[in-house]
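Starting off, we have a lone chain in the form predicted alone, written out as structure tokens.
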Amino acid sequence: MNELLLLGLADDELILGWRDSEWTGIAPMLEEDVAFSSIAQNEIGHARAVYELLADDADVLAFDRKPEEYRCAPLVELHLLDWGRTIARRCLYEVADEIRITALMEDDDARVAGLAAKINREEAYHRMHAEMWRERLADTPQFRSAVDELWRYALGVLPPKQREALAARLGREQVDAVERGTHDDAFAALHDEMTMVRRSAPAGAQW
């Protein structure tokens, strides 16, 4: 079991879930309010399941670390207030995440492989949703520009050995990735908001 890789996965799912939840109430249509809220809940649920593989107390990993201790990819941290850029991130992330999860399904640790298979089944809806929106927006200059902008961030979701597969899937060339270990400027504010409830409770709030 590669604990560092799994921690990155869990942090990605947690932070992207929080970012997706920011569209609740302001998505461009009611159906997307519901869809993004559902996707956000799923992502956060996946994060919790992976944290539980790594620690006896998932809350400690999720909420008690300092911002610099999180292993999330900068792609998921970005505070995107534009729908086209949000969908571009969703499309890029889902392809990268599928490559990562598929590899984890072959892990030697049966617990990791089993959880990866469960997550993979649940992610099918996320991929269908992303593909639906990709087809709608693919010919728009705004979407194409957003994909170009976020491509180097998307590569940073995966370890180097898996990036060639991502580039092949998307028909793009590899470039210098925005790597884990660097945090977007907006992450500190997100971390403060995300951990506020737990910090406000003397014994620490629980999920």
Given for the second form:
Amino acid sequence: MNELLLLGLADDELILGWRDSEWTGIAPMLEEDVAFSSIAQNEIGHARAVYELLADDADVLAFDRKPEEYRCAPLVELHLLDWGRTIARRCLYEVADEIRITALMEDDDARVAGLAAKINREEAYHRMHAEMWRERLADTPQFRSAVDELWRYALGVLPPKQREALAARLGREQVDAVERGTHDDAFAALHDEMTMVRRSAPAGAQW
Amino acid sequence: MIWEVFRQDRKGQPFEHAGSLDAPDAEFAEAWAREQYGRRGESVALWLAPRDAVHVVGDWADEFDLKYRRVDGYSIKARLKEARERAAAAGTG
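Could you present the same protein in the form predicted together with the partner chain, rather than the form predicted alone shown above?
Next comes the full complex, this chain leading.
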């Protein structure tokens, strides 16, 4: 089991789920607000399932690490303040995630392969949602420039050997990727907010 | 574009109006209807219809007071009571 890769995957899902949840209540349409929030919640569910492969208590991995210990790709932690770039990120992320998840479905470890297949079934709906938006926005200058801007970040979601597949799928040339391992300044604030409940009730909050 | 959403609780049950949503085309309408009317497992099927496609009938002329066609003038309750009493009497007789 490639624990570092799985930790990166789980952190990507947790942080993207967190960032996308920031649209709850303020998405451009009420209907999309519900859909986008639901997808964000699914991603956090995937993160939990992967953390549980790696540790007995998912919360320990999700909330008890220091900011610099998170392995998420810089793409997912970007604090994007407009809808076009948020959707561009989702579209890029879904394609990268599909390449990564389908590879994991062939993993030698049956638990990893089984979980990847389970995640993939739910991701099929996320891809449909992203593709629907991509088709609608593809011709707008805002969306095109957002994809250009985020492309080098998207490459950083995948290990180098899977990047050619991503470039081929999207019809783009490979460029220098923004690699995992560093965080931008906004991540500290995200981490602080995300771990607030955990820090206030270390034994586990009751709802 | 407004879409009217009808949902079915269980197979074989009638579809009932669940609500409406604003979506630019059938694809968006489907994605959003799935989230709003299906993600908790509350529906086995949905019907989505553009509001414009619904032919609405809402005016009921009753100029000649045809209330004999309605049932609200009949007291079913009293007649049922009588019938039950007759049936009971016949049963013991």
